[in-house]
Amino acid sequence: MPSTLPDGDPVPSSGSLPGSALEGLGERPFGFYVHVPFCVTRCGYCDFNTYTASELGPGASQKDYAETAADEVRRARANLGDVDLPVQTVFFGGGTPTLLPAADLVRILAVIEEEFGLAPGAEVTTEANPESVDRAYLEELRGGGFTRMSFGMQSASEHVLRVLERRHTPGRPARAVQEAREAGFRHVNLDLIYSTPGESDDDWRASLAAAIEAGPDHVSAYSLIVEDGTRLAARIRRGELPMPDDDVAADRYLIADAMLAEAGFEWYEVSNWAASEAGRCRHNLLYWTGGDWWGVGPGAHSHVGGTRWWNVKHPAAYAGRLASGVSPAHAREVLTAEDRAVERLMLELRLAQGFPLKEIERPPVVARALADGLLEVEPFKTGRAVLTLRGRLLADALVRDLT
C-alpha cells in the first residue's frame, strides 16, 4: 500500500456509494483487506503507509486500533445495505499486523463475521514478521479463525538483510513456518525480494533453497523497487549503493522459476508460485480477477462494482473521522467501462490462466508478441493468450503495448 494518495472525486461524509457500484453486489466474490499501519522500525526500502511509535503522534492509538477498525467494518455493512454478502477472503496486511495482540486481530475478524458472515471455507490471512510471532500467538490466531500465514523472509543472506534494513535472526523464518504448521496452519507463504544491491546469484539461490527447505506451500518473489523518498533511494543517489540492474533482475527471476519448479511449485501469477491449487492466495486472486473488496484502515483502498476509493492516510485522521461518525474515505473514482476493460487485461494477463485472445483489441501487437515468443495460445484454455516464460520477464511492457 503506497504511502501517497492519489487525487480523486469527493466522497459523501456518509461514505454512500453510487448506485452503479451496488449493481450486481453479491454476484461477485467479496473480501476484506485490513491494513494495520504499525511497525517497530521502518525498513530502508519501504514506501508503504506505516508508522513507528514515534511517528504516530497524538490522536492515534495502537491499543485502540482493533475497535477503530471494527467501526469501519460496521460502516461498510451500513453502506453496502442488507444484501447477502458472505466474505470469501480476509487479508491483514501492513505494516506488521502481528504487532497487535492476537486477540485484536481475532476481534476484527469476529466483527467481519458478525456483520457479513464468512463463506464456507473462507481464506483468512495475516502477514507477519517472523520475529513478531511465537507458537502461542499462532495458535491463538488459528483458534480464532485464521487459515493462512504470510511471513516476510526477504532473504537468507545477512548482508542483504542489512541493506534492506530487515531485522530477523538467521533461520527464524524457517522456524516460524514450522511453528505455523504445528499451530494447525495448512497454508503458509514466504515473501522474498531479489536484486537487492550487493546480492549475488549465489545469495539468491541460497535464499530460495532456504525458503523451499522451510516447507511453505506458497512463495512470492518480487524484484526490489527503489521508491523515491526512502532511505534506500537516498543511499543509491549518494552513490553508496548501485541501482538494481534490470538484466540482473531478469536472471534472478529465471533462477527462481527454475528452482521453484524443480521443488514442485507452479507459477500462477508472474510473482507467485504455489505447491498446489489449494495453496494459491485466493485473496490476491480476488483482486486480479475483478472481485469486490472493502479496505479497512488508514490509506486502505477499496473497490466495489467499478467504484474505487481510498481512506485518509494518517492513523490519527482515520480514527478521528470514525469517532465523529464520518466516513474515513479521502477520495474516490468511478471507473469507466474502458478503464475496467484495460485493468482487467492488465491483471488477468499476468495469471497462468491467461486472457481470452478474442477480447484483446490490438491484433498486430498480439501477432508480434506471438511471433516473438512472449505469448502462446493454449488450446485447452479455449483460446486464451498466456505469457511464456520470456513473456513473464517482459510482462509490464507487453501489457502497455496491448492497452
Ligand SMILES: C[S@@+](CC[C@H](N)C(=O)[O-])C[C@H]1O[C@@H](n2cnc3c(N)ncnc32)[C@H](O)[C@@H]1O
Second form
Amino acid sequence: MPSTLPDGDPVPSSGSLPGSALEGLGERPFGFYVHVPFCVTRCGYCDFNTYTASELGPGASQKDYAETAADEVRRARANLGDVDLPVQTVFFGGGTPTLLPAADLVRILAVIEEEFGLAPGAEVTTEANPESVDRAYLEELRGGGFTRMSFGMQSASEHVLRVLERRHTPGRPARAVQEAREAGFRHVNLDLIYSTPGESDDDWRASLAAAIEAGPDHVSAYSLIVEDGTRLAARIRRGELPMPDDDVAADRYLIADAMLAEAGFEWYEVSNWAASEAGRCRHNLLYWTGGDWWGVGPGAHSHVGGTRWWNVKHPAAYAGRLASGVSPAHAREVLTAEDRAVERLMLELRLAQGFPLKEIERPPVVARALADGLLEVEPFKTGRAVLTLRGRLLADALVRDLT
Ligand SMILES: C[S@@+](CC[C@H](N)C(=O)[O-])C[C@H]1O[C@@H](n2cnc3c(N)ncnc32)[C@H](O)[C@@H]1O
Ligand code: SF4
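For the form predicted together with this ligand instead of the form predicted alone, what are the coordinates?
Every chain and every other molecule in the complex is listed next, the one we just looked at coming first.
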C-alpha cells in the first residue's frame, strides 16, 4: 500500500455504500485486509504507510490498535448489511503486524469471525519480520486460527540487508520458517527483493538457495523499487549508491525463475511462485481476480462490487474517526465498466492462467506480442493468452500497450 492517497469522491459519514456495490454481494469471494501501521524502525527503501514510535505522535497508540481495528470490522458489518458473507481469506499486513502482541491479532481475527464467520478452510495470513516472532508467538497465532505466515526475508546477504536497512541477521528467516513449521503452519512464504545496489548475481543466487533451503511453500520476489522520499532514493541521488539497473533486474528475474522451478516451485503470478496449488496465496488471488475485500486500518484500500475506497492515512486521524462514530473512509470511486475491464486485464494477464484471447480488444498489439514471443496461446486452456518467460520480463510494458 503506497503512502500517498489519491483524491476521489466524498464518502458519507455513515460509510454507506452505493447500491451498485452491494449487488451480488456474497456471490464473489470476500476477504479482509488488516493493516497494522507500526514498525520498530523504517527500512531505507520503504514507502508504506507505517510509523515508528517516534513518528507516531499523540492520538494513536499501538496498545489500543486491536480495539480500534475491531470497531472498523463492526462498521463493515453494518455497512454491508446482514447478507451471508463468510470470509474466505484474511491478510494482516503492514507495517509489522507482529509488533502487536499475538493476542491482539487473534482478537481482531475473532471479531471478524464473530461478525461474518469464516468460510471452511479460510486462509488467514500475517506478514511478519523474521526477528519479530518466536516459537511461542507463532504457536499463539496458530492456536488462534492463523494458517499462513509470510516472512520478509529480502536477502541472505549481510551487505544487502545493510543497504536495505533491515534489522534481521542473514540466518534468522530460515529459523523463523522452522519455528513456524514447528508451531503447525503448513503454509509459509518468504518475500525476497532483488537488484538492490551492491547485490551481485552470486549474492542473489545465494539468497534464493537459502530461501529454498529454508523450506517455504511460497516465494515472492520483487525487484527493488526506489520510492521518492525514502532514504534509499536520497542516497542514490547523492551518488552514494547506484540506481538499480533494469537489465540487471531482468537477469535476476531469470535466475529466480530457473532456480525456483528447479526446486519445484511454479510461477502462478509474475512475482509469485508456489510449491503446490495449495501453497498459492488465495488472498492475493482474490485481489487479482476481482473479488471483494474490506481493508481495515489507516490508509487501507477496499473494493466491493466495483466501488473502491481508501481510509484516512494517519493512525491518529483513523482512531479519531472511529471513536466519534464516523467512517474512516477518506474518499472513494465507483469504477465504470471500462475501468473494470482494464483493471481485469492488467491483473489477470499477470497470472499463469492467462486471459481469454478473444476478450482482448487490441488485436494488432496481441498479434505483435504473439509474434515477438511475449504471449502464447496456452494449448490446454483453449483460447487463453499466457505470458511467456520473456513476456513476464516485459509484462508491465505489454499490459500498458494492451490497455
Ligand atoms: C511493506 S512490507 C510489510 C511486511 C514486513 N514489515 C516486512 O518488511 O516484511 C511487505 C513487503 O513489501 C516489500 N517492499 C516494501 N517496499 C518495497 C520496495 N520499495 N521495493 C520492493 N519491495 C518493497 C517489503 O520488503 C516486504 O517484503
Ligand atoms: S519492516 Fe516492512 S513495513 Fe516496516 S519499514 Fe521495513 S519494509 Fe516497511
